[in-house]
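Have a look below at one chain only, the form predicted on its own, in structure tokens format.
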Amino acid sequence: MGLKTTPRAVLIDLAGVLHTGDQALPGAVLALNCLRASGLRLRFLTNTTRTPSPQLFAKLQRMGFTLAAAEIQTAALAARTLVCRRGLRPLWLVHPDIAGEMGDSDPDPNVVVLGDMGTHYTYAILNQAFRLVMQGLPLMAMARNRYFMEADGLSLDMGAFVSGLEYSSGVQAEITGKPAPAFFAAALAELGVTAAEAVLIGDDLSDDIGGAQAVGIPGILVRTGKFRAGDDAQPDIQPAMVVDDFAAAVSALIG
């Protein structure tokens, strides 16, 4: 399809684009500094939910790459975001690494919320959050991601999880990171451009390229990460844009 004008924003998702667990992906860190040379306002966009903020940030930073923290933009900050602006008592459901940073529990929740717990999943913690929803309290995720590729290949994400729970209850749940459209609106708004002026590079042909063409945002995406074979000729979701990597999607909208 291609790219119909020059972008002034970029939209990047982390990993599988620019690294896979603590190795960033060959050329990712060149061609950032390319690309932050270019003078285009960056954000970058991720669905993790089992690392705190500043500990991502630093993560990045070790493996070279030059960004700003305030450039990172997560689902779990959303949530956190979402349900102090509505008032809510949120009974969190996340995994350890990011208890601190959501806050604490309410005793008399109104909202549960789901975030990746990793190993920490059990039955009692998701029958707890069935009985709540049962009860009529609303179900919020952070995510609903199928898989993610991990050092080792890939492994299950939080999406069978979010599924299961909205099967049992029959309530579907809120997602407050990526496909969200509110989401991908909270990033344009603090860079400052319309959906039709910013781009999306990510390896997620759904929660990333689906969800941001949506909203009007074309979508670049990567042959790298969990991306699988065939993801590039799904009649369904059709990307502006498929390159071997991220210094490939650099090198197409920079030269």
Given for the second form:
There are 2 protein chains.
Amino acid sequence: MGLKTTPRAVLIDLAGVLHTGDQALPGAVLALNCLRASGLRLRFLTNTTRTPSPQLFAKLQRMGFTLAAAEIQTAALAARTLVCRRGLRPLWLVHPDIAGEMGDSDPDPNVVVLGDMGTHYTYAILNQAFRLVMQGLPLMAMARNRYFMEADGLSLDMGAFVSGLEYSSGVQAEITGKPAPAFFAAALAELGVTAAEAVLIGDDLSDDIGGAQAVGIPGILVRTGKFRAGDDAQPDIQPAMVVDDFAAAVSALIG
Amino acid sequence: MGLKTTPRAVLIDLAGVLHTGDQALPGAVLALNCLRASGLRLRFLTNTTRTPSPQLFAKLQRMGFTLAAAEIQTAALAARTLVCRRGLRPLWLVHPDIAGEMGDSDPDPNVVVLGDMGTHYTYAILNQAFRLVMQGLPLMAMARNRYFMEADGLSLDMGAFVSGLEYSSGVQAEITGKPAPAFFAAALAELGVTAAEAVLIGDDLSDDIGGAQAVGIPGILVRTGKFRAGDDAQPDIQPAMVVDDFAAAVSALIG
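Cool, the form predicted on its own is there; where's the form predicted together with another copy of the chain?
Time for the whole complex; same chain goes first.
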């Protein structure tokens, strides 16, 4: 277990790595400052799609983190970019908070785009998505994370709703955030580094570590956020390194 | 394609075979009368868990079907029986209409039992189930059907929610209705016939035909209800017979 070379860039997951809810994790603010001072290029990758990017940025700033809005790459903006590039007519089934950032849904959609609606998921909305997919519309989903850490414990993430729709419709969703190879590739391209020159720090064994390592980016798993005992001993996904928290990951990288 | 011998008993799916919503399918009432007059033993097996058994029975009678309440075997009552036999303390996450039939949830549950809540599914309820399962409680589900036929088209069935919970929790649900072998076995036992002496008529390729044939009961697929073009040409599940509707199935059996 370990990194073969010193990386040139670091991809950092947000929720569960730097913070939980509105609380910075212990030592994370200082560690990010140290990492930034080391001169490594940074990119923050998040599958959280309940919060618009400007608010997410403001929240991280309020917690004390030093970062630029342009350094944050979200699964929601990746979906918007894909829809625009392909000239698609989207039906956005997203959290009301990010509806403005996504733009209007098309009255005659040719793609269904699902985000994490949290408590706003309803049977009617999911059935609407199901019926359109059964009529032949492709299904795009911002993420397929299983769960995430909230202040009061692990909570169901949008992966449950994506996989449910996939099961009933028999149609596979295209994921726009992690672990989609294109999402990692976009970050590497903007940072100007190869996969082998980067490293990812995340708390999600499957979508962070598994996703990154599938495209050749070594993954450092932290034991915070949604980490559960045994995540560091799965035979199918073996992180390049497992450390207690973000501060320990930074120490390992620049120490 | 065809049946090797004349059966002694017929297992009949309800929604999509005898009726859609509150409407009897054309010819179904007469066909059931003919089937009954032939002396074959009958059992009605349903995974519908939004309606209590007495109301389901009354609804079928209103549509003109001749049957006894005791001939109907529901996935919801199968769940109740399992919970009682095993002395479990259930949390019932079910449609409000069948809550009374299931009985009170235990304040300190040791099993989560999920039914089809239809429009009553909420994020909060699904997250409650998720958290209890992550704490180690087993998950029981009345069915895992993908979709069903409503008056205005195919609609999402509870399988989407079961498979979503399974995906996020990593825990497999125990199904109490079709296609659980025990559900078919219970019907055969009460009818006093072997699997080879029975036949099933259903519109769900996976949960009716696939489930029945997995325990040795030949399945007749009808092209009504949720049947979709291509269901009769799947390589993995090949019905013993495919006919246009229930009346045609009865003709084939007693003609």
